[in-house]
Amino acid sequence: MLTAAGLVKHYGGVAALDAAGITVERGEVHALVGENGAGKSTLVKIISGAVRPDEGTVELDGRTVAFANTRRAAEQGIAIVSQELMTFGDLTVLENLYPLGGPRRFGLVSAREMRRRAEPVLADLGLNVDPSARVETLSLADRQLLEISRALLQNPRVLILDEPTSALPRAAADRLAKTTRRLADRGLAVLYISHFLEEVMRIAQRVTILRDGRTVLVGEEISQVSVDSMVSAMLGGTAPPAAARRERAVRGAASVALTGISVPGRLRDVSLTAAGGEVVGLAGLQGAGHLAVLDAVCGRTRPATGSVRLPGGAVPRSARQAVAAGVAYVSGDRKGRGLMLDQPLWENVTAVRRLGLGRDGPLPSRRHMVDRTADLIRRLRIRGGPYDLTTQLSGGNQQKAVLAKWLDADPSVFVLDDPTRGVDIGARAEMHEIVRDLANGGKVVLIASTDLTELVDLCDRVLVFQRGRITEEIDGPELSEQALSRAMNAGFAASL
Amino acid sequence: MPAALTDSAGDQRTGDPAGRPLYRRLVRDEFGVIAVLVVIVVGVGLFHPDFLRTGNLLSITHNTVYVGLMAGGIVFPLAMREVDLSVGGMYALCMVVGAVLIRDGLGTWITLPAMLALAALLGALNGVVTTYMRLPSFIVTLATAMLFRGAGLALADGKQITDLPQNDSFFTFLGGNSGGVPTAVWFFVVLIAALTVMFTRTRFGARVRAIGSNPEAAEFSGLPVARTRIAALSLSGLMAGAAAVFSLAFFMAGDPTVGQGYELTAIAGAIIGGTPLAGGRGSVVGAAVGCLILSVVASALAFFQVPINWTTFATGGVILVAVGADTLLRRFRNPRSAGA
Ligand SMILES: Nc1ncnc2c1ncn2[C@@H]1O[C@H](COP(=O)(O)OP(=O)(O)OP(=O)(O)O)[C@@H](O)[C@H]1O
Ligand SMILES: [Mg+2]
């Protein structure tokens, strides 16, 4: 019901698309995946009338459209959720679910009916948050699932989800897979950009696959295609060999010591040491107070009893400090902490070092900066020059960028929360690399993600969080996904 | 250009620093404002050829001088998402307390720099409250305002000071002419010049830039954002205060009641020289031609013998226009940045 065919993009000198399409039938999710910056955000913008075409064409029914923007779409039934959040942090989650208005009643907007009609939603995606609460205190997982609601109030014919998994933990994700493939089941054409492939073969019928802005392979059976032979279409060559574990290596003299910290409501009690060397994983379910543990040590939040006590005996009291103590954190949330959309990308990459640490001094040399900037896109593999606006970059692109811009200060201790949120299959094995690496090289890791099998793959141990407490650790030789999935939710099965 | 098409897409941006160095891109965005500076100029000087005497020119220029000042300062706050509503009031303070100083005795060049102290002092008390009472600057410098110029009319006593020892050097240089051109436009020209410098190239523009662009990351790459904030605040009434050494240098005397509105003019300025009050961005020569636009405006108008109680109706379509423009032109060159 919907065709895209010989769509062609330019920005500037680059193709962001060159002869791409896809075609989504009533009934089906369609996968649509390639890796970061082949073109399916900008495949899917022009869909909904976010972005305009140099060639090509969108019909919908049969009928040619060119939406001149999403509202238009919208009204034509395409809802999109699209990579980058758009909630309206100021505003409440109800007013958030109903951008346009909402359901009226004598004229006036009327809460009592879009409470009435947004609760099945909610509670359909698990999302379970005061509507009254505002957006700003919600976590990346619950904005995310917010604007997949706000998608699905819309009643869409057709639904468009651009990673909507990346900040997603498993239950939620499995949550959104089924209430996927029950609005496909009801008739609904469903487009759905992932880079997790496992998810894409458990709930897409078709994929089309996308290669630096062409399409390398259309709507073919999800049966006759498998993880490898998907990532080598990606590629366009082999996948790369999985990376081996690494040997854990000697204990540097640095590390991070928690000794006896409690956060009212977040926290008890909580002791743990991470030494230089070692890559430790921190798991829960949300709220479970993993990622209270990361705002101490980067001293955003003050325990109320208790010590943190970074490499060199400083104790973090506000950011500024924690990062002057050399605390580095990558963050999953690249548009909120992470990155200067709208300045170029060495502004962002030289960031910390040049203005958070100042050790470039008062008068720094752009030339310099530029430099240090070229090197690490070369490193990171980012697509993207130096002076070009990190809005431009691709979602994965960006994310490389965050890592980029702590790489580039040197810290001693990393605190990665999310840290490859919508990176590619290929470039997530190389920024594990780095990591791994960092560790080798006597760098503290600390990591918490909501994709566990990057816990899986990267940590020397985890520790699992319930309540507040640490419920569990677990070690290299048993770490596995189960594991971790049986630990944090070890004991809520049975209360229920 | 198909056969770029294979992964070096990117690295063929990367590879070329060249590509578009941020001068280059600096005098582009201010090189419309500059445009329609001139094409003003030119425009009411064919219809009024004495409009293009060099005495007229400067004559407009001088008398920008103390409100551009303050522009070129405030580009600092609003392009860290704060404003400075106080600077009216803090020139007139300054003002009055430098010629307060010079009739008791004081000597003139001992009483500028402590002008200009008086006025960072108060620029960053008002950084200070902004940032320990956790309120927005707007609400705080509204107050100051009224502080500063309340402060001014009591200690003179709500009149002019005057009585002061002309023949003083500092009278006659900077109150003066200097190779035919006001003391004052020189040291305008250079201390725009200064502040550019500092707005782009260094550390503390950067980081000015950077918490207008996204606050909660600049906090999360450790950036000192309240030192920051109240050196910007500090800046923008030290340059109240620079205009405040050159308007009592000029008219040798001290009044309360001067600078009404500055503060808003200056905003203005700033905001048709391309600094936007969503902060990250900002141009100090842009600010200054800003308000020279709006001198030029306000002086054509006379030209024209439009009824002087028209002026202020005319400023406020030219702001209009001049910003409507603005954003219509960014739009048109880079449709998918301005839209939604
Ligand atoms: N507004 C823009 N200006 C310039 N270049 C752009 C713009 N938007 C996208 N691009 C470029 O187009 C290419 C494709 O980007 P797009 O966002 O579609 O990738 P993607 O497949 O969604 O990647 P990801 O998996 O990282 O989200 C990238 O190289 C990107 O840099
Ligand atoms: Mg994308």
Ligand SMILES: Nc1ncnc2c1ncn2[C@@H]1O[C@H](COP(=O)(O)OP(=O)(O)OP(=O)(O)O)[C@@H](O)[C@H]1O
The other form holds:
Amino acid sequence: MLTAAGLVKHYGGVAALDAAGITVERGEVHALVGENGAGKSTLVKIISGAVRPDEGTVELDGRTVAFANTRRAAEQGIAIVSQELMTFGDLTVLENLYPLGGPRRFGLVSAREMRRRAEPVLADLGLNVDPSARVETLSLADRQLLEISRALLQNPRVLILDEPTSALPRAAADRLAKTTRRLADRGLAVLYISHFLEEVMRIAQRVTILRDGRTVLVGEEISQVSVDSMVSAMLGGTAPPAAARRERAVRGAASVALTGISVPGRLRDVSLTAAGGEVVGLAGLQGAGHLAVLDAVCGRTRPATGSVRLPGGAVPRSARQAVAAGVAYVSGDRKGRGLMLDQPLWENVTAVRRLGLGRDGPLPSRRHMVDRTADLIRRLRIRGGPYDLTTQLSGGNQQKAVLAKWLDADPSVFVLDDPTRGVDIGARAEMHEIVRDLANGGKVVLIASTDLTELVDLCDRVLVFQRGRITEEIDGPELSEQALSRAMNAGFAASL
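Based on the form predicted together with this ligand presented above, generate the structure block for the form predicted alone.
The next block holds one chain only.
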């Protein structure tokens, strides 16, 4: 029905796809899985017309196709529901279902006919909402179902679902799974992308696995695989030997303690303690709740129940209070949350201490601030000078600058959110060394990362989250990429 073969796609000198392919038959749910960066998104973008391949072909019903854009692909019966929601909050449910205009009567768009066609689709997905309601009033789960409803109203032949249950509570995810199987039973070809491997085992008839841009398992019957075998195919190789694991004793009185915290839709009754001198990792798939823990510690989210205690007993009730109490937040989104790119490096590095904490006084000395910046440039091996515009630095050096501005403030707690995202291997190794030094110096370090290798390399232990709860703690010689991936994918926690 749909066949992609020999697909090659380069971005600069990096091969996103290297002779990858997949075949999806009519009447089946075919899962596509792989770790982050394996090439799943690029493959789907090519199939749906968003990207043109450098090499390879896509065939639909035995005919070679080359879509100029996603609209041309949709006209040929390929519909995609992306992981990134594309709803319009200020429009109604009905207007979102027909973004290009609905069915017409006597030359005019007919709201009655729009409703008539939409109602059975909404009912099939269990989306019980008022068609005239504005989408901004819907829950995240309902907006996800709305996206799927819009795709189904196109009467597609191929439906691509990219992480469709990542934002859904258990009941909605189960309902969507049943609906997906029914759609396949009616003759639809469904390409299903998911990190939840047990979900794949329940829903799909066949599975294709990508690793490093290559197809390493091609259309295998789901009865012939297991969660463990899929993890092995996704990761390749074996875990590092136990002797290679780093040992670090926990020391120092400083600690962060979360006791029974709940955040509606994100966390439920989570308790954990991170002591000075250790690096504690938080892992989970998208929406698992681990990032909500970071937000709670940083004062960006206030729990509905439970408590967060920082070293010294402070309770962070806002981001400003958390910073004042010694919490640093190092984001991998250096452009959006980390830096003032149009300002010189010294203004970025001294910003927290100077502006956020006011420690440099009402008339701060530029020479003093520049000297501190120069010291941190040497300490972190930043390739740039205090007066260089931050936008002129490489990505790795910009990320070091994010870390430098917090080191200048000398916090007791470091919260790291994908801290080496988008940096090269050399800068990554240098930043890892800095993080280890912080922990060795008695700082509390909490890190979440989409890179499992990073968690294994840095952490003394990792807490794995699913649907708002801690489901497993992995440490010592048991801590490996394989163990983390299995724990992150091993079923679902109870619904929020």
